[in-house]
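One chain comes next, on its own, written as structure tokens: the form predicted alone.
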Amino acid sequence: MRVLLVNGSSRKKGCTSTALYEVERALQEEEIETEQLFIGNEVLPDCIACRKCKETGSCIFHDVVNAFVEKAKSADGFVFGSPVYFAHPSGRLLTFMDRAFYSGGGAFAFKPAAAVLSARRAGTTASFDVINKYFTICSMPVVSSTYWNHVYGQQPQEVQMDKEGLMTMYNIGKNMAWMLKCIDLGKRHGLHHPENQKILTNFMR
């Protein structure tokens, strides 16, 4: 089994990286695999609506978000982290996400998913709500823990004194290991997730 945990922030070892590593940390300690990666920080465009992804597959943008999506095709879970920026995560997670779920939706389904964010002080129950919308269109168990999981420091080593922080990450890791053993036993035994109905309305008819 093999998880991504994928750093939404600018800084490759920032705060989020820091709380990322112990989710990790307890995640390898039940022998699941796992692959942190960083988004980068250079320019990375926004969907543009073209639907050309229904056509094709993948965004017409070949950069990460594409090689992500491969990634994410044989991957049993995910870990999104993010910086909290005026209560919301980062631009630059929020387009890579737009992108990687529009255009590659099911390599998600039905795979536990985790948010996790590092604030200063707050914003980080707003922005935990805003990346678990990702997860929830998409048929995706949410793995929770034992308080929010978000950390709080303005650096990694401040990160590192929030004790409490660092338990709600490596407690997510547990849970998310749980899950997927389940969900595992699950298909050995002939339980396989269900077949979703798929209706699309709007509110004019």
Ligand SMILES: Cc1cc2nc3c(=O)[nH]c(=O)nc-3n(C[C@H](O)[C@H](O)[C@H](O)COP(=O)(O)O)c2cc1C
Given for the second form:
Amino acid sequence: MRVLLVNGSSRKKGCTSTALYEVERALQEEEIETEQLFIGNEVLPDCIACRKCKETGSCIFHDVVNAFVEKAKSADGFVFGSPVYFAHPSGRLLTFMDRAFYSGGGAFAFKPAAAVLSARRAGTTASFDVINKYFTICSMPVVSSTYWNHVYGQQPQEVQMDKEGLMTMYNIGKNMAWMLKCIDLGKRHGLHHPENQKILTNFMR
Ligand SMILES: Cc1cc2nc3c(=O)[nH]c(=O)nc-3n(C[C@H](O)[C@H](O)[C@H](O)COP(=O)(O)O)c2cc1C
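The structure above corresponds to the form predicted alone; please give the structure of the form predicted together with this ligand next.
Now the complete complex, all chains and molecules, led by this one.
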């Protein structure tokens, strides 16, 4: 079983990455394979709503998003991490997730996911809410922890001092491993996910 952890910060080795490593540590203890992906700090085009992905199955911009969706197809779980910027997740991560989920939603359905936030001081729970909404529109079981999923700090060393934040990260990893093993056991006993109905009414019919 394999979990992809996405670092939605512009800093590869910053606070978000520090938090994600703690989730990884717990997952690895449970013998779950992990991979932390940095989405980079180059310019990332936003979704232009061309809907070409509905015909081709991938975004017209061939960058980290398409590469991620390809990896996501064979992954079993996801953690999306972000710094808090003005009380929301980074614009970079939202661009990334808009395009990944719009073009490749099927790669995520029925796979457990967790959101992780890092902030100097405030805005984590509002940001947590934003990321969780990608999961719950995509039939993804949301992995919880023992507090809302955030750490505090402006530098990685400060995050290392946030013992409760790190414990929350560690517990996400343990809870996700448990959920993945339950899903796997269910599958091996013939219990598969439901086929969801999909009717779009656009509020007109
Ligand atoms: C543009 C910008 C906006 C920020 N806004 C907030 C904020 O609203 N609340 C907060 O607590 N920290 C804010 N911060 C601080 C970061 O969220 C915090 O330092 C975070 O841990 C950085 O994570 P990183 O090292 O992974 O990038 C902001 C930082 C930047 C660069």
